[in-house]
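One chain is shown next in structure tokens, namely the form predicted alone.
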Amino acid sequence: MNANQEYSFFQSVERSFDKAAKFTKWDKGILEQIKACNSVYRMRFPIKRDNGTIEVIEAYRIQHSQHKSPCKGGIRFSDEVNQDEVMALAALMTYKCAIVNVPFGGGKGGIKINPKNYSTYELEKITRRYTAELVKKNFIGPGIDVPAPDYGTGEKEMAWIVDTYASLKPGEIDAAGCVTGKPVTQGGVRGRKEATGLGVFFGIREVCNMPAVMEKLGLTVGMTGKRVVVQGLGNVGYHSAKFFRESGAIIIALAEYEGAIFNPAGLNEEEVFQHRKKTGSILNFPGATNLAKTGDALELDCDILIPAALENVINSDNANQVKAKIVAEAANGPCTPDADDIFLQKGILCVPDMYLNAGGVTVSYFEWLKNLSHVRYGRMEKRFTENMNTKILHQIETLTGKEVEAGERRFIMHGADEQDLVHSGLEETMISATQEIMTVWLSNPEIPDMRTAAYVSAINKVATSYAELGIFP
């Protein structure tokens, strides 16, 4: 990236911002308070490599936002992290929080390397170092700012977070809940791995109950015989094609960077990616057809496009070609803003992704809250749940003198464990989030699209603490 590349993603964000602040009531001077970054940490630190040479690492922690505490959003490691995005990366995670009622301000952190590039133990020193450095600028904390995993960084990583912030914080009760996305073992949630996917298909699966949009778009309500074309087979992919496809949804193609597969009866995500898994691609998979480019699936008839990889994959240059009905956002920012033009003129429904790829922060927030109460989801009700489901069932087998199915017993008498109310917490967010951003665009018809409308609900929201906070007198 050059550095006009670098500065246009936090000035894009900030288009964006403008372009749907002039929808709302807000003074000039909150409005640029909310854009704002609060705080930028800019940090240097050596390390030893294993070859015994010392390098100086470059990173960052912005807390873009205090209009809630903590701060939130995640660690990257990537050679291509700088200030300007990680200040975009913040950005949007106020407002994407803000859009799903989740309470956190919005923060980022970057590391400057590529991990490829590092050895197990010199990720963990470095991974370290980081978090001591947070710790002395009061940078991190359960009621400060909260990390989570981005590009690069994983449970490992967060695992060696927490282990360092609980050493430099002795009898600290809450230490847990410094960073989410950890592993289960050591206060992770259950149901982490396959939220950002699960949260897509709940917002999509919303929008296509909404009988006034599929009008206009010429499909039929629900999910049942959709067909979807999945690009990226990653995490966010593989999660969102099995829900849709378990929901009735066909999905029509899978695309990876080695290029596409369609079949128009549909495929398995599952047997897809055990077939990439022993041939190192997912081409030629049986019977589906190879397409030439992996960008060829972006291009083809469908109803629903779920970009799930790259930014900047729709663009001016393809954004024309594009046939599907809705565009789900899946990526951050698989589409360009003369994307979101071209969409408009020809009536496709983008669905942004500051809001439906936020299964990640919603379930972070429900494992910080774990964190917190220091209990598993579920351990207070589950037994009972089940007890009472139970008796309940045996009354009217009683009373009816039938015996119920086997399959629908075990259903019936199923307590909810912690993944259970993960998802189903998941699914009100996603649900409550589509339509008050339906509301807002549909109360208004002057704002052109769904992302605006987004922006809207966001402003709206972190306004309003704002003002409520007295700040603004």
Contents of the next structure:
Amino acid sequence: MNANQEYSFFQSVERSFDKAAKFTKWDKGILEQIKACNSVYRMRFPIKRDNGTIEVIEAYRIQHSQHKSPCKGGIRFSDEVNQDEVMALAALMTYKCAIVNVPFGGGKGGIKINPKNYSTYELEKITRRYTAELVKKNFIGPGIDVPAPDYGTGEKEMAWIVDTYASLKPGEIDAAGCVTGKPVTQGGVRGRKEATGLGVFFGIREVCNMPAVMEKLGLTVGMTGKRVVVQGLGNVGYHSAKFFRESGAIIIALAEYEGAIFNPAGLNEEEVFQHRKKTGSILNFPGATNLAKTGDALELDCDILIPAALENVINSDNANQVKAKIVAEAANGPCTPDADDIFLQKGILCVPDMYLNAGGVTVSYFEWLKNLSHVRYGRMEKRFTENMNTKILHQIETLTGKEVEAGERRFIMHGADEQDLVHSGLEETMISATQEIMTVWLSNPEIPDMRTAAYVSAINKVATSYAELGIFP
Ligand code: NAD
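Show the form predicted in complex with ligand NAD, please, the one above being the form predicted alone.
Shown next: the complete complex, the earlier chain at its head.
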């Protein structure tokens, strides 16, 4: 815990859980079981650095719940990794999967390293050794526990994991399903990379399309012209910014750990990303004003604030200065419980992480299904649909004597490919989850905020699942 944090991350999650549990009918024993972290694997292993020295690496894999199999959750590479953090993230995965109706238990992994301080070869050795440790203890497998990318990891690490797993489990036909977020050439699914950011967009778009909610916040319905601030230009932040901008919102500020930039006329995330790649900093972007601290961006006057970097960035110290109408939790745990209380007083709508950033795990679920079925989405029906659409169009043109314009023709004839189906499944998931949570919230005027409503929804689903398993007579 640092000076800014009132509670450890796991305590914050437990506190939110307890707040919501009061609105459910489950007895104490079941609630305690849902809250508990079932399995904690803390490991240490050595690696030889490129300079010949030996370093001992600290790492974790934590399975919060096994009410559904496999467990699911990303692997984080960060200096800040500790047991409490991984436990909290694993717990959030349990609730997240329940909310978006993805049939997995919750898990999470972490390796306490700053990947920027290691060569690619060293990172490969660490990732492969970590995977071997998980195999030894039966903590990984398509039916046991399926990791994915998180902060500091991506496709490359997932490719090393699947390769290590497959080589240690020769003949396992479903080996590709041992991890998700893989490159497409290694069994990944098209649409995974942008999934979390796209899910954030679908979730907030749904909220912004609810007239009663917008009226209460003093905002207009829809996305056009909404002023958006994004903290973190990594995978989630970059793609969130992209989809918001493409839908007509204005990205007025972007923040990275070295500072932030502000331009009320709007920023283009790709141009800023290229600028940062070239100069090593987000600052001094042409046409934008520099803000000295990343935290300054969180306090800008805007409609939607998207923290998409790390946890606990909005807390009792700065929540009072937040001027956004909607806080969209793209990162895991960016707002502390004290920040939640302040938002409630100020009438700020906080859309909670545990469902809003579920796009990654939703598409991971699609990837896992693809791996188990051994067939690419769309392979069976794409041509059939296109042939059928061509025939229907031809019939319509013959009967009406008119011709459809070329662009429209391509659109109508198009049969869904893998990316179309993945995006469509994600859109459906995020819309349904938003509506489900809103229904729970509206059904009980005592439920104070959307996070509590999301927890109530998750607790009911996980508890029902435990009850159906018959563990609790
Ligand atoms: P990432 O490593 O791709 O990007 C994180 C970015 O945040 C980096 O560019 C980093 O420089 C920046 N950053 C770090 N500290 C900062 C600070 N103090 N201020 C401003 N910027 C800072 O990670 P990611 O995958 O985009 O994950 C971001 C968050 O989203 C994490 O909380 C993660 O748990 C959560 N999340 C990720 C996924 C996913 O699919 N990747 C899914 C669900 C949730």
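For clarity, a rigid core is taken as the largest C-alpha set superposing within 1.5 Å between two forms. Predicted, not measured: the structure shown is a model, and the values here were computed from it. Residue numbers count along the first chain shown, from 1.
The Cα shift for Lys402 between these two forms, taken after rigid core superposition, is smaller than 2 angstroms. A movement of the C-alpha atom of Gln83 falling short of 2 angstroms is seen between these two forms when the two forms are aligned on their rigid core. Core-superposed comparison between these two forms: CA of Gly154 displaced by less than 2 Å.
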